[in-house]
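Consider the single chain below, provided in structure tokens and representing the form predicted on its own.
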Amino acid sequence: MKRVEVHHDTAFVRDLFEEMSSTYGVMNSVTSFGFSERWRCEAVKRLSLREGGRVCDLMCGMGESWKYLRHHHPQFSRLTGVDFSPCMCAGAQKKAMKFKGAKVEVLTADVLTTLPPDAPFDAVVCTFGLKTLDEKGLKALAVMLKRLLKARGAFSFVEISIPAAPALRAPYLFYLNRIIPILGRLFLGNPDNYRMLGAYTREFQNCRMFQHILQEEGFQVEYRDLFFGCASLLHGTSLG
């Protein structure tokens, strides 16, 4: 197997997602056998949101989670999507223009360094945006989350993870390392990009580290494994 060096600097990761933007959404759904959509839905469902609440979708991609937000929380009044990839934001902007009911805005920015002008929010959601962050990046995100949320504001994060059970872990890693890059090529993507995503996932493992970081920052947080640990979910509230 070709060895992949993992990079966490912002420019490298942004360029990676810029190049993958045309195939990333389809690849996510196909390579997870549709489970990525279930997990997005589960993350959104876990949000506690009051009538007229305002939501921020971090690392929003092309707005893949918004249909679940509209379904499970139709009472929200405003949505701000934030992503550092201009191509991803362009796709999200197309969805925003078709969105009915609530006001939707898309901000092209690095959430680790840029606070959206309409913060703080009642809720923050992030689906599959954690794996490219190292410990330093996760700590920066936890600090920013305190600024993003109102007192007692809700949050929910979900990320692809590596299952702990040996019987599932071995075939999962084979699929991640060998099969997904081939599928990336079939979908006209660069297989090296999807090989890189596999390397990020292996290094990330699961949301446990971020759980501990959030707890150290004073958040009330609950951890859940999804589908035997193939994804992991964090949800909770800021204590304010």
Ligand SMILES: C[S@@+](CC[C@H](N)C(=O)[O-])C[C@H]1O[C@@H](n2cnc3c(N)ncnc32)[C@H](O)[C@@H]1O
Second form
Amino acid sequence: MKRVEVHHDTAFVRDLFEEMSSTYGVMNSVTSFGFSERWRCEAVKRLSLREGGRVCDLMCGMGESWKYLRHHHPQFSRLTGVDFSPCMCAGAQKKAMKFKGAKVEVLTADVLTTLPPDAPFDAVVCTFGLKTLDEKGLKALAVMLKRLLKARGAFSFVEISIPAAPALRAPYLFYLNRIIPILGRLFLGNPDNYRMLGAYTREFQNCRMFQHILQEEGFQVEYRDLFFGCASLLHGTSLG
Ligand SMILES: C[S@@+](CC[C@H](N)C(=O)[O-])C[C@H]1O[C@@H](n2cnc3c(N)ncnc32)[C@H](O)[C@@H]1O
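Condition change, the form predicted on its own to the form predicted in complex with the named molecule:
Starting with the chain above, the whole complex follows.
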């Protein structure tokens, strides 16, 4: 099997998503057998949001989770999506224009270093954005989350994970390492990019490390495995 080395520097990760942006949507739904949609929905549902609340979607991609936000929290007044890939942001911008009733803004920026001008928010959501962050990046994100959220603000993060049970782990890794790159080629993407996403997921494992980092920063956090650990979810609140 072709070995790939993961890199966490901003330019490398941004270029990876820039290149994948044209195939990302369809690949994501097809390769997860629709589970990625369920998991986004689950993450968004976990947020608690007051009437007129303001939401920030970190590493928003092309706004893949916004339909769930509209469905589960129609009472939100304002949404800010942040992503550092201009191509992903262009897709999100198109979606933003179709929103009625709520103000939606898309900011092209690094979430680890840029505080959106309309912070703090009542809620922060992030779907499938964690895996490309190493420990240093996760710590920077936890610090940024403190600045992003109002007191007792809600957050929810979900990420693809490696299941612990050996019976599921082996076929899952085979699928991630071997099958997904082939599907990437079939859908006219670059198989190396999809191989790289598998390598990030293997290194990330699950949301446990981020849970501990958030707890050290004083957040109240709950951890949940989704579908036997094929994804993991963190949700909670900032302290008042
Ligand atoms: C796997 S995609 C997830 C997109 C979307 N949230 C979803 O549910 O499909 C990860 C996204 O995170 C963005 N990203 C990764 N690191 C980032 C960072 N430090 N700052 C801003 N965006 C980042 C990438 O550009 C990419 O669009």
